[in-house]
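This document starts with one chain, in the form predicted alone, laid out as structure tokens.
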Amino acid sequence: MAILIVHSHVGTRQFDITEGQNVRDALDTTDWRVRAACGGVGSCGACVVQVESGGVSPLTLSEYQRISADARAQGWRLSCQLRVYSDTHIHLEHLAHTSVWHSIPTADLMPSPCKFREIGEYHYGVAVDLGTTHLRVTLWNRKTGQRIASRKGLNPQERFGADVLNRLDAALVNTDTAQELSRLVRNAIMKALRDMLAREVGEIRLMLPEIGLITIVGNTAMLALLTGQGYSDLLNPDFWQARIDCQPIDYKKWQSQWLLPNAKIIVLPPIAGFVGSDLTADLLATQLCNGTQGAFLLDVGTNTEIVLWTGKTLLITSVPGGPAFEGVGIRNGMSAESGAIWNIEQNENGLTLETLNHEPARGFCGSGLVDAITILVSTKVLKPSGRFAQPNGGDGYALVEGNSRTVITGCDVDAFQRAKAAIAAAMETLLELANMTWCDIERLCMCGAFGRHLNIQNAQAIGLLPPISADKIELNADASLAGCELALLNENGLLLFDEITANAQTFNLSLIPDYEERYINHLLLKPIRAETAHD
């Protein structure tokens, strides 16, 4: 990794950048984007920056053609052609208009397939991962198998509550609110698409009719609120393990609202009431069912979905285990954005806190919270019970003295304990139902943004992850989006989803006799026992 220091008329920022990455792509993942309109091929000349110092790539033909000799001598470059190989300072004179949409880091995306045959007359397509907190959208040329662009942004429905149940209640109380919840997401997806077309293609109006297919995955509640169908069933316990119909009642009317005249919009069906099609996408992307040995998959979000592959069948459940990992209910909690504490290490000189984009600490994202609690337990500031060794009057404990943004409170620890206990107890319950032990597990896939920066050893030390070899644990930040993309690129995408879940069994843990006792046992901040789940 290298550090890119960017100076502009509004201040100075620094960003982590992969060595060899071009500046345009690196900044597109942040809120300091360069101006652009050609997809990064060096033809528009809009993305100029001035190199002040650092190790960078030599000038390209595009730069010789579009930058004068005098400007080149002064260090002016095209950011889409400029690759960084060591810590580098640049001056960015003209920032692009601020956007809520950022590119998804390439490292988080699954590799693009080499080539696919043309599918239909309109071969551009869009994949959408519709989450409670975030939307992830990618634009594809399905003829060539090329991912043209990606975008990530907040789900605007959060104004009706961060929790799924709050949004469902709001929709049930008022029909107009239900329609507004649907409109907000639809408009957000279209804004992300327009942003991609404007910056990567340079044309919006003529390109919208060329979109031939949109595939959408998400948790069941988000899909139901998008289409306006099925959300009332989600609050009925009888539908917890049943399939929820999330398809729009009047498809033609619903499709016309997207203003994409030639696009077929496929909402990939969820598995059950609180098990969405994003989980099926995870399974497709990770190929979890291809092995003959035991494997777990966790999709940690606002709602955590858990799958055990026995080698023959899928056992599936979900628990309300995600909010704490996404910063919800934590005094200084936040999503993984600039200023979020994502890594904490202890050494002889004390604690070293790393924040995203090296910004001043603003709070903890999920991985930072795991590190913080692990360190507090190891230094005996916290007892395994989750109580502070020394009373602090409810003010909490500051990891950095005098910095209120680094405070962990007793309520924060309690929220984390409840979330991690629900996940651990669910995994052990599924193991017992399958008559398996941890020794039978050869693979564990951690999906969702929470796992992007997770320290596996710390997660195991406080009982969030099981006692299996760390090399058997995989972190897949955007697997659900990758599975949605595979469905987009395959003419039988819907069939792929049906085949994966044909033999799946869903379980409501509230009906399992020993689940509550396991949950209570796992509230302690200590490693999961390696013994069998039923011993």
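On a predicted model such as this, the values are computed, not experimentally measured, just so you know. Whichever C-alpha set is largest while still superposing within 1.5 Å between the two forms counts as the rigid core. Numbering follows the first chain given and starts at 1. Compared with the form predicted in complex with the partner chain:
Fitting the two forms on the rigid core leaves the C-alpha of I271 displaced by under 2 angstroms between these two forms.
Relative to the superposed rigid core, the position of the CA of D250 differs between these two forms by 2 Å or more.
After superposing the rigid core, the C-alpha of G55 moves by 2 Å or more between these two forms.
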Second form
Amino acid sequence: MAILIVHSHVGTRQFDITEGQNVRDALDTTDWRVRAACGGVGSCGACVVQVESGGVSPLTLSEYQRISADARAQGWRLSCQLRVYSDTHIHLEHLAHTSVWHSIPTADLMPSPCKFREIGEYHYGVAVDLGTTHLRVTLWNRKTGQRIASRKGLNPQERFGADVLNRLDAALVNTDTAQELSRLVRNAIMKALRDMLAREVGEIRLMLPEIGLITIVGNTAMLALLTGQGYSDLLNPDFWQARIDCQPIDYKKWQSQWLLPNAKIIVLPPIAGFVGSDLTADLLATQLCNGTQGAFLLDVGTNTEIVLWTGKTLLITSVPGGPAFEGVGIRNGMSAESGAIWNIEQNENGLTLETLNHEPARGFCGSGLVDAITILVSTKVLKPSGRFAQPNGGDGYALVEGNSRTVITGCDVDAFQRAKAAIAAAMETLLELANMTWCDIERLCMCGAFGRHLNIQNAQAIGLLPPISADKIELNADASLAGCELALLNENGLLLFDEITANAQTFNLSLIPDYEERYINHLLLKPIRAETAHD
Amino acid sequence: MIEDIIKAYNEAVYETDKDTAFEVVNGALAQGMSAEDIIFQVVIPAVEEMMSLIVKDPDANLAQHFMTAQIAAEVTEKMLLLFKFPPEIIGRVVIGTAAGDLHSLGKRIVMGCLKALMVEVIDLGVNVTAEKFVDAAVAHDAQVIGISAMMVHTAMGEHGCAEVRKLLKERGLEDKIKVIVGGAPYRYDAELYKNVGADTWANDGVSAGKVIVDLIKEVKSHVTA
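Now that the form predicted alone has been shown, please provide the structure of the form predicted in complex with the partner chain.
Now the full complex is given, and it begins with the chain already shown.
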């Protein structure tokens, strides 16, 4: 890992860059993007930067063609051609216009999953993972099986509330709001697509008709709000375990708004009121159901969906409590952005807090919160009950003395305890229903952004994850997008989704009496007992 | 001896350490203390202590409320099995979540505390219709109906507390059966309980225990007077 220091007219920032990575790709994942119009092949010349010092790759042929000898002598380069090998300073005169869209680091995407095939006339396609907080969109050449570009941005519905219930409530109260919520997401998808075409292909108008398929996965509430179908049923308990139909009725209207005359639009169907098609996508991408032994899949998001594959059948449930892991309801909580404390190490000199992009600490993302609470318990600042050993009157405890951004309060610990207890108790309840124990579990897949940086040992120490061998635990943060891409690239994508969930059983834990007692027993900040599944 | 037991039990409850709480209780039984004495001299004072602490203790959180209520309920259940005579019950409550609401955990704290306070609790579960609340209260001769609602639309919904009030009125039961509500929406709006037709409300599950005991006494004094 090298550090790229970028000087621009708005200031100086530093970014991590993988040795040998080009500057454009590295900056595309941030909000400091270079200008671009050709997809990084060195043909447009829009992405010029000036190297001030550092270890970089030699000039390429396209740079000789695009940059004058004088400019080359002053260190001007094309950032898409410029690879960085050691800490480097560059001057970036023209930042691209600020955009809500950033590309997703390649390391975070699962490898191209497809067995590609002959695809009719229009062989480009778009996969959309519609989350409550973020949208992830990728553009594909379905014929060659190549992922052309990816984008990630905030779900613009956020202004109607961070949590799903508020948005559903807003839609129910007012049909204009319901339409607005749908329109916001449709616009966002369109903007992400146009941003990709503009920067990676260099052509929008001619490309739009070439797009033949769009596949969309998401949690049920997001799909219902997007399509304007079934959202009123979601607040009714009778529909929690029922299928909710959310196909876009106004298919033609969407095509014409998006200027995509040839695009078939497939909203992949959710499993039930509280289990979305993003979960089916996780199952496809991780191939959970291919094994013959017990396996768990957790998708930690705004809700946490939990799946037990028994080797023969699927048991599915969902618990609230994800928001704590995304920083919601935590005083210094935040999502995994610049300045988020994501990792904390304990050594003889005290604590080392690592933040994303090495920015000054702004707060904790989910993995940082897990580390912080684990360390507070192991150093006996915090008791397993969640109480501080020394009462602090609600002010909390600063991990770094004097730094208010590193404070953890009693309320934070409480929210965390309730979230992790819900997950652990749900897993145990499913095991019980399947007449299995932790010993029968050969695999555990953690999906959702929370898992990306998670310290597994710490998560086990405070009872978020079960006491199974760490090498059986896989972190698959972007599995739902990968599953959506499978559906985009596979001739029978829709069929795959139906097949995988055809025999799934869904459970509403609030109707299973033992669940509450298990939940309460899991509130202590202690490891999960290996034997508790058969209490 | 009894002071040591009380101290050890209170400490275990404060630490929400169920295993230790049971060790203390089992130790007391082994030393010859009766189940009745354990309940009336150890468990009930501990619950009352907890109720008074919760108002003052800003550090006590929901997770701890769940755990302490659970300990109180489990210890009480175990001790009741050992009672020589059936314990004297101070009253009965039917409890459940409002129609449309599946959030069952809040009422669990209330139930745990009530059990330890010798109030009989009839749990109607989740998503309970108004009709069922009233019918069950009459069938069990309960003094109080407790309705938990965690969402604004179930707290204010026409099939929730408002309909329970309507039925009580229609059947002339308003003096015999009182209604208490609880849940997040009532905390945001301290006047909301009146708008939905409840007699009272409680800010948290532990305090609800005390409010319900008071309601039972009120109904009983009214009925006997």
